Structures are given as structure tokens and as C-alpha cells.
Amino acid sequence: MHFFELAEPASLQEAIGLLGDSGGRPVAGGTAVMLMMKTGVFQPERLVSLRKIESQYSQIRLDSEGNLRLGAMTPLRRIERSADVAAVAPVVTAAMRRLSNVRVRNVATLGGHLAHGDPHLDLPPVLIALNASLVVASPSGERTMPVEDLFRGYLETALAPDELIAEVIVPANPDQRAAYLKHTTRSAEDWPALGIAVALTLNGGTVETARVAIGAATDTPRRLTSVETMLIGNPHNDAVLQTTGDATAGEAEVHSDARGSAAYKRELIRVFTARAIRQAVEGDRA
């Protein structure tokens, strides 16, 4: 590991000023950055630690409309144990229990988890399915963007060099049912070969709204909009679920890696799409 400068700003705006053209790179929990530096993949001249910025960016709260607002510096373990998260988005709580291991979750932050841009991560497809958005801070102020628009490629996001994720907003939707399934080829908390998230609202026996997102098998987390269209307005019976699973496997552009071939992952997508939809339909509100 080569020498680097460590800056410890006391505010988010001060941190942003140390990024961009000055060559600074942010570090929150450091669980990914430090590994990349140790292996020589990433060699920044300056690390900008976010540990000392305002405490508001480490808070979990509900706004006046009941939406869940998660500060980007909130450790994943605190999100996992939050009563507010369990009330608004229990699928997030459930997903956390198999996200890496508790040692990592104690240190890793929500903003760093998303900004890393690794398609194998668990929360991006979950947040995309929940229609979550990001508050992104820059020298010119703040902007809001859907989580689904964050990811551009492998380890590549839409964030400019002088932008930081400040907050994640999960909209309240008390009628929504959601599920997240992951399949690993090694230990339960390892990187998945596939992660798939589904969020539905039902009108009797018919699907009224649907959002389906996958990760790990593809180069970026992404929605499967044609599958959503197939679900909406149709009953959630076995025949529809099988057809939807087949369509999902055909729509997704999967790739081979150490966790499975493209053909293997397509079969996982076909099977797990139906399972995730069925779990969302049959489970409690999520």
C-alpha cells in the first residue's frame, strides 16, 4: 500500500470540497476501499474520511409523510436493528441478516454500500424494488435521483467526483408486499450468484403494481420492466408465475463469473423469480 494523505473534515460540505479535482476519494466504513488499496487496485493520493461529519447523516427517521429516511453514514447493522426500518420496509431488515457477516455490517455504511457500485451487493435490488431514491450532495447543492439510476457499469456509478450520497429515502407504502431472495454457491453470507427483489400491491387476486429488480447475475443491478408489465393486471397463479420466470430469464443479460456460468444463472433467475413473487404474495406486508 502506497502513502496517502488522510483528511478528516467536520462537515459534509467540507468533505465535498476535498473531493473532485483535488484527487480526494471518500471513505466511510472502509470495508471495500481498504481491501482495494491493499491489493493495489485502488491507489488514491488522498482519502477523505466521513466519520466526523454531522451526526444527521447517521440517523434513521420517519418524515411527516411516513417515508423512511436513512442517513448515508448509518452503519448497516443499525439499519438491520431499527424498529422504523422494520415497520416501513421489513424486507430490508430481512435482507440484512444474510448480508455479509455481522462484523462487516457493524462497520460498513449505507452510502458506501451503494456508492461502491458492485453488482453483487444485496441492498441495491431491494431498494430499486421499493422505489427508493437518493439525496446527493455536491458543491452546488442537493439533487434527488432514483436508486435505479445510480448504477452505470461494474464499480461505476452516476456520481460525479465531487458528489456524495447524503440520504436514502424509502417511500411509505403500507399496501406493498415485498420479498428478496439470494442464492449463493458458497456460504450463506457470501457474494450471491443471484439476488432478486420483488415489490407488489394486490387487488384481490390480481397484481395491481409490480417492481422487479435483480443483481449479481448482471453487470449492474437493474429493473426488469417487461416482467413487471407481464405481472400487472394478471392473477398471481402458478401459470403466470412460470411464464414470468421464463420471461425474466430471457430478458436479463447475465454473465459468467466464479459463482456460476451464464446458463446456470439464467436457470436461477427463472426459478427464483417465481419463488420471490410467491413469497411476496403469500407473506405478510413487507
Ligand SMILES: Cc1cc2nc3c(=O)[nH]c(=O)nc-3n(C[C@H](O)[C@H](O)[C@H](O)COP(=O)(O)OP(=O)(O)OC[C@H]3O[C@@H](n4cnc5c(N)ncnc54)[C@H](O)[C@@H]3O)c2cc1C
Given for the second form:
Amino acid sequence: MHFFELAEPASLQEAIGLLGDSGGRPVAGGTAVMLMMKTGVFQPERLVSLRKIESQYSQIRLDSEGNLRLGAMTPLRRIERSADVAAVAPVVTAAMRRLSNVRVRNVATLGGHLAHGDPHLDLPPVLIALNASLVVASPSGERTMPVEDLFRGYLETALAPDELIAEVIVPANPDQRAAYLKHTTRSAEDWPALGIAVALTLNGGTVETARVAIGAATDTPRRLTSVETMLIGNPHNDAVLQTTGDATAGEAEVHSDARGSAAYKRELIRVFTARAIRQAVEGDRA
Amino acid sequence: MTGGSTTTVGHSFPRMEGRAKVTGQADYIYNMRLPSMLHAKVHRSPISHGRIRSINTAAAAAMPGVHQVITGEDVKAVLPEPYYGPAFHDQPILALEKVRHFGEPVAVVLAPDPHVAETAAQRIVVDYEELPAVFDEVEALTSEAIVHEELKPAGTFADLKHLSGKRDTNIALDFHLNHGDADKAFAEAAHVFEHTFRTQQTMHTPFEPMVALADVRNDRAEIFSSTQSPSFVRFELSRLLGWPESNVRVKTSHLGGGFGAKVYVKVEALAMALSLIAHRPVRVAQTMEEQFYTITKHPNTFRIRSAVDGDGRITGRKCEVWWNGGAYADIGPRVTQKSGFTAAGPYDIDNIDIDSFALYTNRPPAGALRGFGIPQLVWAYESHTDIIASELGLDPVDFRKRNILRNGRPQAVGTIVEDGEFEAVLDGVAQRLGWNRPFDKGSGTKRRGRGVAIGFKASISPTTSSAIVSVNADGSVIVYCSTVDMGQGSDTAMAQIAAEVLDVPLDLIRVVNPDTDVTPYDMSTLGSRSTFHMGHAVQLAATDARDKLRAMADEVGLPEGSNAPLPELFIKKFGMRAGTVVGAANYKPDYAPPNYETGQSPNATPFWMIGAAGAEVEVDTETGQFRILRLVNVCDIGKPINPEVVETQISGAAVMQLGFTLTETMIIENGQLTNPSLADYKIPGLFDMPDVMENGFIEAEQHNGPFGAKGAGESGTFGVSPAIANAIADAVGVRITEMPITAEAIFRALREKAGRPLEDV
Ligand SMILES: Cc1cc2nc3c(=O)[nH]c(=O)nc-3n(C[C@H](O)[C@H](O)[C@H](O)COP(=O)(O)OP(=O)(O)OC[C@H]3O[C@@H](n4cnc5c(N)ncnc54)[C@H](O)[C@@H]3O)c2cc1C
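So that was the form predicted on its own. Now I'd like the form predicted together with the ligand, please.
Zooming out: every chain and molecule, the one shown earlier first.
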């Protein structure tokens, strides 16, 4: 292993000051960083640990409008067990059970999970479907961006080197139903070969709003807008579901890897899109 | 199940070391440190085959904190023939002139700080002239790429002698067996079937990686190793050093798993050489990743052909098996021969031809892994069996029973089967599955199926075990044996045997961890041989001690049949609590080596191990994904010494094989292993377990075994993979011929069958 310096600032502002031109790279739970360091793909000179920054960044609360606010340093396990999360976004709670294993969830944080930019993660499509946004802090202040805009490429995000994710906001939407399906092709606890999330509202037998997002099979987590378009204003019957599945085939660029060939993953997207929509429609409000 | 007339043997006592393990108090070699010790970190070859032009160690040696950088030439300077291996002396301690597989150790950095050593090891620069490489076992037969210019059999095995000095071939061993007249059987057959099956390369994944510490000084080598073979390590290191075995001490502890990875010499020779050169204690401790480059399970290709008559009797079988042994033979030639002779399956077939080849390739070496080649064979012959049954319209269980091997009949090797309860094992699985009851085959996109498979194995033979049992003056007992408890519960079994013979309570027995200065010879802890061989030796040694105690009782004038407590007996004899009574024994079963031309032997094995599995699966026809609803494993293990430990051996073996069936595979692309870590080499987790799992054994007795027992460590692996493939075929009508069985492979086969093959673009 390579030698490096470890800084443990006591505040978010101080942490930001150690990044960027100062040569530091943030580390939160360290689960992704350690894997990259062990394989030698990442050799930092200075790591800036976020473990000791203000405790507000590892808390979960509801704001005055009922939106869910999750501090970036919140461990995934705390999110999994939060009653507030289960009330506002039960699809997030449900996704946790098969997200890696409890040992990783105990230390991995939400901010690290998103900032890692790895397409093979479970929460990005879920948060995109729920229309969540990020509060990002930098030396020049704070900005807000949709989670959807975070991902730029494989392990590439829209964050500048001196920016940190401070908070994630999941808007309250009591009428929304959502589902997330994770498909693994190696062991059950593997990173997904495909993750697909659907959030929609219904008006009688018709779909009123819909957001559909996939991860893992594509270079970045992304929305399937053609599927959304086909759904909105239409009944959610088998015929429509069939066409949505078919629509996915052309929309997303899919790559072969150890989890499956591109051709197979395209078939999976087709099947799981329809299944996820059906589960969202039929499931309890989510 | 209880032990009938026995009080200790046959009863489920908890494992002796269990409490220390689950409370974190058990000691492992991996945690051991020696004063003034140096850590070794290995620089490994990035290429699969090449000549070493030069090694530049300057940058590594110049790094602050580095003690020394050592190459193969440095080793050669102190050990003129620095090659080791149980079958061939083909493996250099550090690469000399050539590298033969990616990940091969080329140089080592020694430093007091392991992180310094690791960083420095990356700064070693090696210039290679790359050579063409071969990775596939069938291509290796005819390839231009030759892994070893000259074969160097170790001379330990008589049947390898003819290979001595052979040049320019990748065939490390060819084994041939002819039983009856197979050509005639095929000419007269009503039906002929031919299929080819393949298995992938996998790794043992012991959670305590391979580790050895060596302290060599003053003509004395002390080796502390997580090894399954302390006696062999002593033998091989004393050979390399040219020292008597009494100058080499090999000590081990509880192992954090072995599974065959830690048999024979692994990192011990390197640790010894480094300490010899550095004059300091040295620790060579692998990471999980490095184990992928050290020893693996043989991939293989198996072409199997059967001749069947009009009554569904198999009249002839021809087997061609190619074993991918990687760059160094390790114990691969044994796999080729010992497993080779069971390649036609547990069936009573009059006419059999077997050709089995051990091949060198430019992959990491392959050796023994729980089952010793048998699971790779059963995968083929039991898949083949189901295809035949289905094409002939016969019930798979009936078809097997029509052909099954029975006691009193010759196995293909020519040895008459004794105490082999093949049919009862098969019946045991069928019964637990409710084979004769109707089965819900599912509907829509969820289809269900079930399948069975049965396999068997001969014990490695001839091998010797020695034991010492000493009785202390207070009546407590110490068992000295070199069987290594690596999680299989052998210490508990040996203690139970000694307790039974001496009629003392189990908690008065202590089993000493193997230490070649103290514990006597044992061939090795492998191949499920310990219960039978060491169990015998302990039984004999304890009997020897018991006889001596009786003689002592006579001597002090105790009446015959007196049950005076042992402490009293010692006081009567020595006037106080003093003295020791020592029993000792060697055990070696009878054996007749196979004829080189025909492969026939009247006595090839002291016992047969038999295991069958039954699986129920549910397949998602839209994705190929499947769940194992139920997995049943039944074995013939003779009479159990400890029924609960046997059951966990069966379930552990089955789960391990489940990993090799479903998730585990070493992916090699462009001569590189792309997944050498547990992040990408997937062992099964809890969610991958079958919904229901049943593990059991049938009533049986091995007449020549200690208390009727025989080996039980591997039988649970035999049937798992083909039972699952057979169940999938039953569910959705597609046949998977290559392991691992993936959802994508099933999906592709389903599309193929539907006439819409999946197009790759
Ligand atoms: C064995 C294993 C299995 C896994 N399986 C799964 C799985 O099945 N599904 C799944 O979804 N995930 C899985 N993961 C991934 C896991 O979810 C991520 O590793 C984890 O979420 C990363 O969080 P962390 O806090 O440990 O990040 P770190 O490793 O600390 O950081 C990750 C990246 O984010 C940056 N970073 C961290 N915090 C911030 C911040 N606040 N602002 C800006 N940048 C930041 C770091 O600089 C780094 O580049 C698995 C991980 C492991 C080790």
C-alpha cells in the first residue's frame, strides 16, 4: 500500500479547505476508497476524512414541508432503520435489504455512495426516480442540483474537486407509488447487474406522472424518458407494459461485463421495466 | 443417532476447539509474530509465459526501510536445486530464467514493515521476452507453446518414472484404463450417446490465507505454517536443504480452512529460503488476492460416450478427460490417475476405456480441492446419465438403479466393491425428495424441476499414519498425531476414538497440534483419509497403551478385570503420582498398484466414498434466473464417529460445491486474471443458499474402518452440480454443459430452443 496523509477536520468548511488545490480527496465511510486503494487504481497523497465534521451531516430529519433531508455522512444502515425514511420513501428502506451486506451498510455513507459515481450502485436510480436533489457545498457557498444531474460518466460526477455533498433532499409526495428491482447475476449480494426504479402517480386506471430510472447496466444511472412518455396519460395494462419494455431496447447504451453480455442485459431491462412498473402500480403506496 | 454399545464413539460431542474459535481465542499461524521478524512481499509476473531478460532491483533496494531484495538467482546461490513439488520437482522457489503463469513469484522484498515491503516490491522492474502461451487444456495437447521444455518427475511415484526426461510435451501424465472390450460393446449397442462437458477454474478461498514463518539458523529450520501437510513439508524442506529431517521442525495450529489449498509445499519453501539468506526470521503471508495465483481447482474437459442396450443397460463407456493443471504439476498427476479411474461413474459397466491426461498450461497451478477431481467428473457423467434416461424415456432414478454398482462386483479399476452402499444412497435421496410423489412443475414464467446425481471416490492409497497416545499418572490422556484440524473436527474424532478405547471421559483427552518435533509422521490431511487412516493409528496406539496398562495392573497384583481407577494404578506402580504409559502405532492399509497398460488393480482403495444429491429448482423463463428450492445430500460414510460433525461436513461440502456450481469462476482474458479478489470472485452468501437443505447419511459400516467409519469430508460435493443441471433440464428442457451454471446461459439456451437465439451485436 501507498503512504498517505490523513486529515480529520472538525467541520465541513475546514474539510472543504483541505480539498481541491490543497491536494486532498474526501473519504467518508471509506468502503469504496479502500477497494480502489487496495487494487492500486487510486493512490491519494492526502485523504480528508469527513467522520469528525458536524453531527448535523449525519442526521435524518423532515423539513417544514415534510421533505426528507438526509445528511451526506449518514450511514446507510441508519437510513435503513429510520422511521422517517420508511414513511416518506419506503422504496429506499426496501432497497437497503439487498444493498451489499450489513457490514458495509454500517459504515458506508449516503454522500460517498452518490459521489463515488459508480453506476453499479442501488440508490442512484431510486433517488432519481424519486426526483431527489443534492445540496453541494464549496468554498463559494452552496448550490442545489438534481441527483439526476450528478452522474457524468463511469466514476465521473459533476462535483468539482473542492465540492462536497452536504445533504440529500427527497421531496414528499404522498400520492406517489414506487418500486425498485435489483437483479444480480453472480451472488445474491453482488453489486447489481441491473437496477430499475419506478415512481408514479395514478389517476384511476391512468398513469398521471412517471419517472423511470436504471442503473448498473449503463455507463451512468439515467432516466428512461421514452418509457415515461409511453406511460403518462395511458392505462397501466399489460399491453402498455409490453410496449414500454420494448421501448427500452433502443434507449440506453448497454455494455458487456462480467455480470452479463450487453444483449442479455438489454433483455433484462425489457423484462424488469415492465415488472417494476407493475410492482409500483400494484404495491402499497410507496 | 447414538452409538449403541460404544459410549463416546458414535455420539455427537461438541467440537473441542469450538468455544475458543467462536470467542476469538483460537490461535492461528496468520496472527503469529516472531522477534526481529522481516515481512516478505512478492513481486509477481504480469505475463503468462516469458523468458526473464533482467531483473532490476535497484529502486526497490534503495527505498528507506528495505532490508533486502531477493531473486531466484539469490535462492539458487544457497540452494543449488531450488525446485519443489510432490509429483514433479518442477516449481522454482522464485522464478528462474522463465515465468510460466501470470502471478508467478519473481522476486521478494524483505522489510520490517510490510507496507514498505509491498511498496518496494512494486518498484522492481523485470524485462521479459514474451513467449506464446496456452491456456486451454485441449489445445495444450497439440500447442506450439511448451510450458516446460523437460519433464522432471519427483520419483516419489512409481507410475511417473516413464516420464523422466521427456521433452517438448505439455502432457505431465497420461493414465489409461481398459476394462473388458469397449469397442465391441459400441459395435453391438442399440444406442450410442456422446457428450462433452467442461468445468471452470476456481479457488479454495480459505479465510486464513496461506502463511508461513521461517526461522533458519545454526543448521536448524523452524517453520510455522498454516499447512495441511506438516510431515511432507518437513520431508521436502530437508530434501532442499540436504539436512536430516530432525533438523527441520514444522509446526502448525488450527487452520482457518484448507480444502486442499494447503497440502504439500505452498509458501514454506520460500519462507525457508528467505530466512536462510537473510539470517532473520521471515514471514510470508499471502493476501486473499495472492491465493488466486498460488493454487486452484483443475478446469477440465470431459468427452464421454456410452453404449446402451435395448433394456437400458449401459454396456460400454469411453471416457476422455483432459485436466488443466496450470504451470506446475503440484498433485495434478494424482488427480489424473486417482480420479481418472472412477471417470465412468458408479455403474456396473462391463466394458470401459478411460484416457485421462494431466496437462501443463500457462495458468496458475491446479491441485487438490475438496473432491480431488471427482466433482468435475460427476458433473459430466451424471449430466450424461440424465440425457440418456430422457432420450430413452426412462425415469432417471430407475435408469440409475438398473445400472448401479453393487457390492461384490468389480469397479472399472478391477477392484471388487466392498461396503459401497451406492443404491441405498441413491434411494436415500429419492426418498427424501419424495421422488414417487407427484411434483408441481409450475406454470407461466415460473417452471419447476428436480434432479438427482450420484458420485463416488476411491481413497488415496497407499498412505501411512502414525500416532502416539500417552496416559498420564492422573489418568488423563494426550494424543499425538499430525492430522491437522482445519475445521473438519478431526481433533474431536481422534479424542473420541482414544477415549473409547481407554474408557476415559472425553474431557480428560488432549490432542496436540501437529509439530514434527513432537507428533509422529502422517502422510497429510487430505482426501478424507484421516478418520480412516489416523483413526486406525490412534485406535491401535490407544490399544497399545491399554495393553500396557493391563500388564502394569498384573504386575502390581491387581486381580484380572479389576476396575481400579488409573491414578491408583500409577500410585501402586510408582509409589506416587508419577510415570507415563505410552502407546504407539503405524497404520497402512493393503494396496496393489494399477498395471500401467490396463490400469487394473485387485486392490486399488481401502474404501469407497459415496455421495448423492437431489435438487428442486424454479426457473424464471423470462430471465433464466433460478432458485434452488431444495437441496438434499445423502452420503455413505460408514458409521459416524461424531454424527453431528459428519452432518456439518456434508452440508459444508455441498455449500462449497454450490459456489463452484453457481457463482465462482476465475475469469481469464488476454492472459490476465480479471477478478482476483472477493469483490469480483463471488463465493455464495446466505441469500444464495437453497430455501431448504437436508443433509444425512445412511446406515452403513466400513468393515475395515476404525469403529466402522470412513471418510466424510468430500462426499457432500459429488452430486451437487449435476443434480442442479438435471433439475434445470427437467424444469425448462435445456441442458447446460459448462460450469458455472449462470442465468444468462440458461436464458440463451431457452432462446436457442425457441428458435430465436440471442444476437450479440
Ligand atoms: C463488498 C462491497 C459490496 C458492495 N455492494 C454494493 C451493492 O450491492 N449495492 C450498492 O449500491 N453498493 C454496494 N457497495 C458500495 C457501497 O455502497 C459504497 O462503497 C458506499 O456507498 C460508498 O460509501 P462510503 O461512505 O464508504 O464512500 P467512500 O469510500 O468514503 O467514498 C467514495 C467516494 O466518494 C467521495 N466522497 C465521499 N463522501 C463524499 C461527500 N460527502 N462529498 C463528496 N465526495 C464524497 C470519496 O472521495 C470517494 O471518491 C458495496 C461495497 C463493498 C465494499
